[in-house]
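What follows is one chain in C-alpha cells, specifically the form predicted on its own.
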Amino acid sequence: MARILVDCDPGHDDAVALVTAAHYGELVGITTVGGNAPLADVTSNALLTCQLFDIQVDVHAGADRPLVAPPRHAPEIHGVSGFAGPSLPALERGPASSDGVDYLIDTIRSEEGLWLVPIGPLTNVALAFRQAPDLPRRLAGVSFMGGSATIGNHTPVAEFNVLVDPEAAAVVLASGAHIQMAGLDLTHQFVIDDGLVADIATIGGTGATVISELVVSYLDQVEQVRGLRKGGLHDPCAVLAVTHPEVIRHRLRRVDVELTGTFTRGMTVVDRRPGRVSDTEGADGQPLNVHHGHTLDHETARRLVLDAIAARSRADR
C-alpha cells in the first residue's frame, strides 16, 4: 500500500481526494496551500474533512501566496470559503503547524519512497524542492493534478492550479522527480453530475451528506458560470494514479510551463508530436519529464471513489 503525502487546497474535489487517499493508501500527512480559497479557509476545510471522515493525520498549513504572482482564488466555483453549500459542523481541532514546507522536507527526508500528491497550486512543493534539492530523488514520485494537454478552465489554455503559480509548476517539472500528471484532458473523463450526487447522497452519514451538498453547490456554480451542469472530478484522479495505477494510462512526454506569454501564461505545453530521439528524449532532443495521464477507466474510478466515501462514512450511521 502506497504511503502518501497530500498537498491540497480544499475544494470539494480535494475533500474527495483526501477520503480516497485515506481509504486506499497510507496517508502520512496533509499540507495546505492557498488556492481555491485563502490559506486559512482551505486549512479549515482540510481539517473538517479529516474530522468528518475520521482521518487521523496531522494537517500543516503551508504557503499563503504564489512564488511571484499575487494570490488568486476561485470563489466563482468553490465559494469564498472553498466549501460553499452545506451547513458545516464546528471544527474541533486546529493545524499541527504553520510550517508546511518544513514539514514536507523533514518527512520526505525521514522516509524514502513516499508518494507526494499535490492537488492544488505547486507552491509548497517548489519551495521544498528549492530548499532541499535532494527531495525529488527520495520520493517514489509526484502525482499532481494540474495543467492540460488541450484547453484550460481559467483561461483558454491554462488550468487553475498551474495558472495560480506557474513559476512553482516550472520548478517542479524541472526537478528530476518521477512526475505523473492528471490534467484536465484526463480529469474531465471522470464526470461529475447530478447522478453522482444522488449516488453519494444515498450512502448516508454526515460526511457523505456534506460531500453531496458540496458537489451540488459546485454544479450550481458551474451551471451559472459556464452553462453546463457537469464537470470533472479532478483531484481524486491524482490519487488513483498512485493507489490504482491500472485505472489510468500514462505516456512519458515533454511538458513545459509557459511563464511569459500575454495570452498563454500558465499553459502546460505537452509535446504530443510523434517521434522520439530515444526512450528518454523527445523530438527536439529535450528530456521527457512527465508521465502524462491521457485515458481514464471512468466506471472503475467512479466505483472506487464511491466505495471510499461509503467506507469512511460508516462511523456515524
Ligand code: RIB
Given for the second form:
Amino acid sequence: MARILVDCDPGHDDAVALVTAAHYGELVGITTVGGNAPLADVTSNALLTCQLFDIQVDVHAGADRPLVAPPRHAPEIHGVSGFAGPSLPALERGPASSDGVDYLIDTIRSEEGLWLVPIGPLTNVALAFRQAPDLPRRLAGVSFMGGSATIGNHTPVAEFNVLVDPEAAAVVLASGAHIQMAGLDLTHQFVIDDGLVADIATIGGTGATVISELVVSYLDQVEQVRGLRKGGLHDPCAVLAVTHPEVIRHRLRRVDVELTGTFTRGMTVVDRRPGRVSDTEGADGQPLNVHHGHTLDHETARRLVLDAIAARSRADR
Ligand code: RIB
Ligand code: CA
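Given the form predicted on its own above, what does the protein look like in the form predicted in complex with alpha-D-ribofuranose (RIB)?
Time for the whole complex; same chain goes first.
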C-alpha cells in the first residue's frame, strides 16, 4: 500500500482527495498551503476533513504566500473560507505545527519511498526541495494536480495551482523527481455535476452530507462565474494516480512553465509533438521530465471515490 504525504489547500476537491488517500493508501501526514483560501482557512478545512472522516493524521501548516508572486485565492469559486456551503462543526484539534516545509523535509528524510501528492500551489514542495536537494530522489514520486496540456481555468491557458506560484512549479518540474501530472485535461474527465452531488448525498452521514453541500456550492459559483454548471473533480485524480495507477494512462513528456508571458504566465507548456530523439529526450533533445496523465477511466475513478466517502462517512461526526 502506498505511503502518502498530501500537500493541500482545501477546497472541496482537496477534501475528497484526503478521504481517498486515507482509504486506499497509508496517509502519513498532511501539509497545507495558501491557495483556494488563506493558509489559516485551508488549514482549518484540512483539520475539519480529518475530523469528519476519522482521519487520525497530523496537519502541518506551510507557506502562506508564493515564492515571489503576491498571494492569490479563489473566493469566487470556493468562498472566502474555502469551504463555502455547509454549516460546519467546531474544530476538535489544531495543526501539529506551522512548519510544514520542515515537516516535509524531516519526514521524507526519515523514510525512503514515500509518495508526495501536492494538490494546491507547489510552494511548500519547492521550498522543501530548495532547502533539501536530496529529497526528490528519496521519494517514490510526486503526483501533483496542476497545470494543463490544453485550456486553463483561471486564465485562458493557466490552471490555478500553477498560476498561483509558477516559480514553485518550475522548481518542482526541474527537480529530477519522478513526476506524475494530473492536469485539467485529465481532471475534467472526472465530471462534477448534479448527478455526482446526488450520489454523494445518498451516501448519508455527516461527512458525505458536508461534501455534497460543498460541491453544490461549488457548482452554484461556477455556474454564476463561468455560466456552466459543471466542473472537474480535480484533486482525487492525483491520489488515484498513485493508489490505482491502472485508472490513469500517462505518457512521458517535456513540460515547462511559462513565467514571463503577459497573457501566458502560469501556463504549463506540455510538448505533445510526436517525434522524440530517444526514450528520455523529446523532439528537440530536451529531457522528458513529466509523466503526463492524459486518459482517465472515469467510471472506475468515480466508483472508487464514492466508495471511499461511503466507507469513512460517519453519522456521529
Ligand atoms: O485548478 C484546480 C485546482 O485549484 C484544485 O487543486 C483546486 O482545489 C484548486 O486548488
Ligand atoms: Ca486543491
